[in-house]
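Starting off, we have a lone chain in the form predicted on its own, written out as structure tokens.
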Amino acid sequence: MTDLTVWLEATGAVSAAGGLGYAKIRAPRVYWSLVGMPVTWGRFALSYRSTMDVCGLTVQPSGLRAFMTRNVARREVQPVPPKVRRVRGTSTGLRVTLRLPAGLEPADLIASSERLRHAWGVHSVTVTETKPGYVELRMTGYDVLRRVRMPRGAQPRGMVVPVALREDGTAFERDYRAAPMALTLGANQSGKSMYQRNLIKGLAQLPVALVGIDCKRGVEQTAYASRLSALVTSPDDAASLLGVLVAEMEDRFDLLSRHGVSDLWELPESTRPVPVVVLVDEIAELFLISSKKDEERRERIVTALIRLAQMARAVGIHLEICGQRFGSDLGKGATMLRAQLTGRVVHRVNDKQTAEMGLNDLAPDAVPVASLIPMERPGTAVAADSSGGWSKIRTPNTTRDEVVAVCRAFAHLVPDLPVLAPFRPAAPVVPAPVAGPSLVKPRPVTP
């Protein structure tokens, strides 16, 4: 009986260890909740003060505190680390709220985030300022970008579209009111088209007008025609469409002037025009010319794009521009247009200069990260904005058929804009199933 008990206990221990090993690889959220989080929480609690001290994240106490410690408590005066206000666990990591003492700023913790990551044995540490004097350490226990799973609450709303997953486990959202114009760069097979798919999938569910400019003969955007208010597939048509959008922008400014407001969202809902999102698939096709006679068309396109990027935010017209490169080598007006694009997303690129085009003027620290994105991680990118902050993101794998199905399901949301009617694409015809031969073998009925 004793031998049987020992054998059962040993078998149970081996099975449990094997189950944890399997969960660590196939179900990292389960493994983190059962093993990783308690171990990391304990390591953090035991080594917090010493870790902050060796990382140079402590300051000398105030004179009053030093006096009370030395003369009342009869203890040696020690440097003061940031005070821990709150620690909470999540399915992907830990969130620690810190109160910064006088003499420390969030940049000090950001500079030491890599050392904190190694000290506490987590996958990454991201520092976010929540309010003056407070920061949040977002520790991620495992590589959440290896298998992307969007948070359940990440749903399109207002003018906000969740597009990807950040390295800290939160959703990266494309907020058109905060960053009305954006630029997405990436080499072939980097996941740039996947990013645009997720963007269109979210935008299709919102009451907005979608305008597509796809000069690759429409191979990327034609499938979404059921939800598009306009679609052009050649530079000549793009020039005409952009001219119409500039005229629409001017009419909307007249509307704002008549109501005495300066922003589309200040108008009464009954008179507020529908927002417009312009999706440019490959910006280089609008800039490059093959002969002298195309220069006039190029000037019209570039001028219209720059005018829209500079002023259209107030009237609810937004630009979403994609390309492989976007620098001065495209010609006159390229850098001026790029400077107006607030949001930046850079996927894997073929050279460092392309990463600098998208990130160097906003977040120089992110350029090396974008330059080292591996080829076997399509969809991984670096997202930055004018605040100077940046984050590593990855888009979920969304098939073309999924996006097409969403566009058809929300085709009724296509707004009635007469100015875009000449450019409205024909909705693709869904072929009816062809009746094939019956697979049921008939049997004679005998009386």
Ligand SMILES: Nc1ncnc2c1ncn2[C@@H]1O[C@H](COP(=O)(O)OP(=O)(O)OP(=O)(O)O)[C@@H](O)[C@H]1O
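Here the structure is a predicted model, which means the values were calculated and not measured. Residue numbers count along the first chain shown, from 1. Only the largest set of C-alpha atoms that superpose within 1.5 Å between the two forms is called the rigid core. First, how it differs from the form predicted together with the named molecule.
- Annotation for K293: C-alpha shift under 2 angstroms between the two forms, rigid core superposed.
- For M52, the Cα coordinates differ by 2 angstroms or more between the two forms after the core has been superposed.
- Once both forms are fitted on their core, the CA shift for R174 between the two forms remains under 2 Å.
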Second form
Amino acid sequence: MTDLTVWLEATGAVSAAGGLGYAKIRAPRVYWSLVGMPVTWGRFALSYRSTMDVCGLTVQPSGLRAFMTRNVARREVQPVPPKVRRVRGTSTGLRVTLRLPAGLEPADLIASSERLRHAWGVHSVTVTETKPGYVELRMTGYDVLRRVRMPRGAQPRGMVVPVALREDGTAFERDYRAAPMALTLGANQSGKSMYQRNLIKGLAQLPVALVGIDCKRGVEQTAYASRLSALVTSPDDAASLLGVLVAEMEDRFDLLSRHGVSDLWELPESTRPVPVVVLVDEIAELFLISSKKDEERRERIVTALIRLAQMARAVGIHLEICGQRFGSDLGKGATMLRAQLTGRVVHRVNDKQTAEMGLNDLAPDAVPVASLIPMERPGTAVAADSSGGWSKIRTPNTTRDEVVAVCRAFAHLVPDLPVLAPFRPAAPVVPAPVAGPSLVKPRPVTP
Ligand SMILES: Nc1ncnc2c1ncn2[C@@H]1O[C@H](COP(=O)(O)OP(=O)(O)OP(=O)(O)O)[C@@H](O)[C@H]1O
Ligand SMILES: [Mg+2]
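Moving on from the form predicted on its own, please list the structure of the form predicted together with the named molecule.
What follows is the whole complex; the chain from before opens it.
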């Protein structure tokens, strides 16, 4: 009997250990919640003071405090670390809010984040300033970018689309009102089209007009035709479409001036035109020409793009441009257009110059990070924001069928924009059901 109990206990222990080992690899969220979080929380609570001390993140207490400690409490005066205000567990890690003592700044913690990560045995530690005097340490318990799952609360709303996951476990959102125009760079097969696919999936659910310019004969965007207000697949058509968009921009400016406002969002909802997002899949196709006779077309395209990039924000027309490179080698106007594109996302690149094209103006310290993205992690990128910060992100692996289904489901949101009607793609043909013997008996219409 004792033997049986021992045997059962041993088998139970082995299968529990096996289950946890399996969960660690296959279901890291479950493993983190069951094992990782309690262990890390305990380690953090026990070693906080000593870790901060050895990492140089403590300050000498103020004169009054030192006096009280020495004379009233009769203890030795010790350096003080930042006060822990809140510790919160999430499905991916721990969030700790700290109140900084006088003499420490967020940069001190950022500089030590690698040391803190090793001290507490977590995958990453990111430091974010939440308000003056307070910082949040965002720890992740495992590599959240290995298999991306978006946080549940991240849903498209207003003009904001969650498009990827940040290294710290939060959603990276594309906010069209904060950064009206954006540029996405990356080498072949680095995940640019996947980024745009995720964007289309989110935008499709919002009341906006989507315009596709896909000069690779439409291989990427044709599938989403049911939700697109316009789609062009050749540079000639792109030139006409951009001309129409510039005219639309001018009409919208007339409307703004009639109402005495300077921004589309200040208009009353009943008269506000619908925002338009123009998605360009490969910008080089619009810039490069093979013969002299195409020069005039190129000129028209580049001028229209620059005008839109410079002014169209106020009237709710946004550019979302993808490309493998975007430098002066594309020809006249390229760097001028690039300067107008505020949002920057750089995927894996083959050379440092390409990373510099995207990041040097906004976040120069992110350039080496973009150059080191491994090939076997497509979809990983560095996203810079206009505040000088940057983060490592990865898009979820969304299938084309999934996005096609979303586009179909939200096809009723395609707005009524007569100017774009000539460019409206035919809705994709749904395969007809295979003809079989009819079960309905034909009846003559006339009696
Ligand atoms: N986040 C991701 N997770 C997993 N796989 C991805 C991810 N992003 C992209 N991929 C895969 O990487 C491959 C290349 O992606 P994608 O077509 O988006 O690259 P691209 O940069 O547009 O390439 P190209 O310049 O050739 O158009 C695809 O097979 C895609 O399935
Ligand atoms: Mg592509």
